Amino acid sequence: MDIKNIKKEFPIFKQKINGNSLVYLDSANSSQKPQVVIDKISSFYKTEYSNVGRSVHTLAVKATNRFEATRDKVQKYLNAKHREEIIFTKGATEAINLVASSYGKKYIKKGDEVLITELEHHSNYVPWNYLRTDKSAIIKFAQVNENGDVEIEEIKKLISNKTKIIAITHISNVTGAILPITKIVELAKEKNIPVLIDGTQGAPHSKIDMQKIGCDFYAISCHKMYGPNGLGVLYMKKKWVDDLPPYQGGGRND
């Protein structure tokens, strides 16, 4: 891999900062962008731009089309079997928000149990801690282990009957610990918990494919794998799409 032709993707890299050439160590945070990305973003502003899904002008429909087009490729990136299960999002902490909000509407009740690790970002237990307060839920934590990481005995051993909703990061954002994905929704499946993955590390770190791993929802933050801010993209398996409530009223569902 020649690392010196990638860096030149990035057009940021070529300023100075206090005379010495850029040293980027925060993707983990948000990724830079490639001009390849920055030219499209571009194009569109000067020469496409329409709102989408809302007119039947010429602009409007060729943006909804590229709009659809991209749900497409985002389906196929992610090995998905229903183009609707692809929901774009503002990020990932939407994404979780959205799932939280709506499964948790229907189904979590007084007692009932959120199983999260100790490795989760606020985005992946924020929204899990309002539904605690809103529903009178209880979250329980898998520990870490010596290594730092997330063994799948540790998930096994918190599940109960009142578990609701599984719901774990794939790739933490601060050690690098991997989670047993796999394993966790297999255990899940054996007890009809459905499994939210956090992948906003995941995503932009390892080949993804929905129907290997086999998870309920999968959130993913754009700007972390070379996209815009303010894009997110979620997985939900279409037998959720259908039977979860809206998250919000008014405008696109998308």
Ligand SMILES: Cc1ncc(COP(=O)(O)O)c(C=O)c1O
The other form holds:
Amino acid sequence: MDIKNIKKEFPIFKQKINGNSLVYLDSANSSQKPQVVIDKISSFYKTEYSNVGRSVHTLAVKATNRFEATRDKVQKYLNAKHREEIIFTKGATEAINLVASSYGKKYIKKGDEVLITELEHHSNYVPWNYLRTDKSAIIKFAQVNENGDVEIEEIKKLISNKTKIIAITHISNVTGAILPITKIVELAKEKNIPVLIDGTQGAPHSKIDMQKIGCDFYAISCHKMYGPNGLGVLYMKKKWVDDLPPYQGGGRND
Ligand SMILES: Cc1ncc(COP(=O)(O)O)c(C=O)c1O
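Switch from the form predicted alone, shown above, to the form predicted in complex with the named molecule and output its structure.
Starting with the chain above, the whole complex follows.
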């Protein structure tokens, strides 16, 4: 990998900070933006800007077409079966809140269990915690072993006939531990339990294929993948797109 040339794509590194070259070690939090992304955003605002899906004039149609073409690209990138399975959100946090809220509303009642792990980011804990307070659901935590990994046996041990969803990170944002997501999905499928994967760190660091992983939901954060801030993607299997109640009303839900 030619790091020097890759670095040249990012204009932020052209400056000095306190007289020193900039060293940025916070990409897992949010990545810097390459020139091509900055240029595209800027040219859109300069020459093409219009609201998406709300008007029929030339600019609006162009913006809407671009938006839908992006959905097709993301579908291809994730190897999703249907374009409707790609839902744009404000970030991974909103993607997970969407699932916790819509799935929770329809399927979670008092005493039902949500299985997460000790490795989760707040974004994959707090939305489920709302179900604990609002619906008296129970959150079960799979523990990490002495190497910092979550073993499949630990997940197996915690699944019960009350488990209504498993929500796990793909890669930990703290330790970098990679979870055995495919095995966890296989196990969950045997018991008919849907699986949400927080792919915020997984998507930037691995090739992700929804057909191979087989999960029901996969949440992605675009600002950690060189994309603009305030953008995320939720992959949602079509059966849930057709089944779950809306998360928000009004405006345009994408
Ligand atoms: C593992 C993990 N999940 C969720 C999030 C939240 O992502 P977003 O900023 O897109 O809401 C982060 C951000 O740091 C993260 O690292």
